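The chain below stands alone and is given in structure tokens; this is the form predicted alone.
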Amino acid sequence: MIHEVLQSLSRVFASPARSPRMAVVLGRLLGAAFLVCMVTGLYSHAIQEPQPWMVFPTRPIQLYQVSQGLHITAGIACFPLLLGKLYAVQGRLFETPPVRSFPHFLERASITVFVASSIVQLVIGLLNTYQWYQLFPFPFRQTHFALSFVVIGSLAIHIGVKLPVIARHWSRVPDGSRPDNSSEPPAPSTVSVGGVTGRVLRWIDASPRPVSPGASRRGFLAAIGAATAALVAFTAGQSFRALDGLNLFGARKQGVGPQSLPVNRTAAAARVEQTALAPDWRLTVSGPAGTRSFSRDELAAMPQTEVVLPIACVEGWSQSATWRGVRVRELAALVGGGPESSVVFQSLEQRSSYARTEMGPEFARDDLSLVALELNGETLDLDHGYPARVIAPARPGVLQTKWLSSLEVSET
């Protein structure tokens, strides 16, 4: 009886859009999006937590801006692609018997893990773009990083198991032929089942059948394409200026914020309002040749450099701005720093995992790396890091330390 019920349910879910060919088409788009997310995510993780042997490029200056923009945009595109993929294979949930062999068990187990981990990964990634961390009681960055390997690993197993099917349906099926497991509804069951179950089966068998397979497939793909394009267009403006006019749902909008630049973390949230505005604030710079201390006026009296660099945040938004201040390498040289020196920056903020950040030699010696005092021709706003902050090319916004209190220079 269960077998007949499952057979009838499979007829309910029969649709031109539910076929191996459609699953393969959507699967390779979804796989490409996840691969983009994985590569850009690993780069972001590495630059935030570098190993001693790692060296990162400082050019082009928009490198992290583009990389993280692609990461968030591809992640958002995964939502309709994943839902479309699940729709295309939904009928196979009612296959009988549920497990036919060990490879079949491996396939079902891998897809279960993949779907579950993907949904969690995408949802917490989306919540992170809006900084809604209170909605999940675990550290986002570590969880997101670990889950990425679960997603890619289960996807790799699934692809390996389904490789024969993928190869068979990779290209368009020639006219006049039909692939296995086609979308044509199976013939009605000849098994007679009485009672309530029989009435349920007869109701199921009477459900409408697709009329125009070609149009339905095109309509389904068009719907997935339109949904993906809309989500990307309405959010990617936070990462790519060309789409700013369409940015309806992005967490940040270009040009909106103090000094026409968005802010992730305010001085009030960081609890630095009093210490940052204290008249006796000084920047302590220490290194192999000793320690020196500078007031803001003394820093402003030093040779100033003006650069145009983007703020590119891990949440996906970015915007270029004009910064003016003292080169990091020139401050480091005052305490014995050289071309191979690294610099550790300490913020006035105390309760943050990014209150203390390290800048490798490749960034510290770069002419565009500054201890910035001005933004867009004005004194730094308090929310942008007054009295002084870090700005450097091709680095995440979380490493562009605000409300500086000290610099520690060391030879690597």
Ligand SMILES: Nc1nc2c(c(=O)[nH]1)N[C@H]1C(S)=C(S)[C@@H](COP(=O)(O)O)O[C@H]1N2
Second form
Amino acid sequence: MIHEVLQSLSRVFASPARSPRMAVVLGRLLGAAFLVCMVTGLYSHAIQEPQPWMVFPTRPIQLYQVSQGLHITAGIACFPLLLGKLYAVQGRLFETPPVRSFPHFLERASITVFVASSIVQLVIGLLNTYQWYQLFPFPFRQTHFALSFVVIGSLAIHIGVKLPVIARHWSRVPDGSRPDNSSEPPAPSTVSVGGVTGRVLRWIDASPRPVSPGASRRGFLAAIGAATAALVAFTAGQSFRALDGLNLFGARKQGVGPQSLPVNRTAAAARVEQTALAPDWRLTVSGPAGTRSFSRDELAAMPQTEVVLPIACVEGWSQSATWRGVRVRELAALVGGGPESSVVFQSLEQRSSYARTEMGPEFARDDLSLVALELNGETLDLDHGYPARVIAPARPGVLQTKWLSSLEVSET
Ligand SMILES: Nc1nc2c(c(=O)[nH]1)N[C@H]1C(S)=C(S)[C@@H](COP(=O)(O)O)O[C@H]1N2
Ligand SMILES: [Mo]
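Got the form predicted alone; any chance of the form predicted in complex with this ligand too?
Let's see the whole complex now, leading with the same chain.
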């Protein structure tokens, strides 16, 4: 009975869109999107948790912005692609017998791990772009990073196992001329199933079929393609300025917030309102040649540099702005720093993983790396890091520390 129901189900789900060719076409797109996510994700992880030997490019200044924009956009595109792919292979879920051999068991186990881990990966990634990480009881970044190896590992096994099918259906071949494949399960035969279930199944199964399977297949692909393109077009504006007008669902809008720039964490949320506005605020700068401290007026009296740099949040939104302030390199030089110095920045904010940032020599000596005092022609808004904040090229937003209290210069 169970056997018959399964067979009937697989027949119900056998539509032209559910072909190996469709699975391969969608799988390729999905594979490409996963690859983009993996490469950009590893870069983002490395720059946030650098190993001592790592050196990062500081140009183009939009490097992190583009990389993270691609990460989030490709991740969003995975939703319709993955749903389409699952639809295309759905019949296999009910294939009989469920396990035919040990290799077949491995294949099914790896695909189960892959589907489950990639759904979790995509969902927590999306939730994170909306800052809904309070919803899950584990640290986002570490979990997302660890899970990526499960996703990529099980994907590699899946691709390896499916290589024959992938090769056979890689390019479009007229169905008649496709060589028979004995490793694929035979097409389910018509079966009679008794009882209510059977009648329901037969009723669904009897629904009219499209006359031309080719057209339906193309229609299905077009629908998935349109869904993907629409989703990308309506969210990518959070990362790519040209698409801002279309940004309907993206987590952030461009130009919204004090001084036309979005705020990620406000001064109130960071509990720095009092310390940041205190009249006796000073920036402590220490290094090989000793320690000095500067009031905001003293910093403003030093040579000022103006730069145009983006804030590129790991959560996907990014926006360019004009910043003015003192070069990190020039401040470091006052306490004995040189071109090989790295700098540790400390915020007034307490107990936050964003309160302390390390900057390697390649960024610390860069002409565009500033302790910024002004944003878009005005004194830095309190929510953007008044009295002083870090801004540097090709770095993620999380490392652009706001409400600075000190700089520690050390030789590496
Ligand atoms: N001290 C401190 N600095 C911080 C943060 C923070 O929470 N605390 N958030 C960071 C993040 S995640 C981003 S994206 C940028 C955003 O800067 P903005 O709020 O001025 O746009 O600030 C960064 N600097
Ligand atoms: Mo961020």
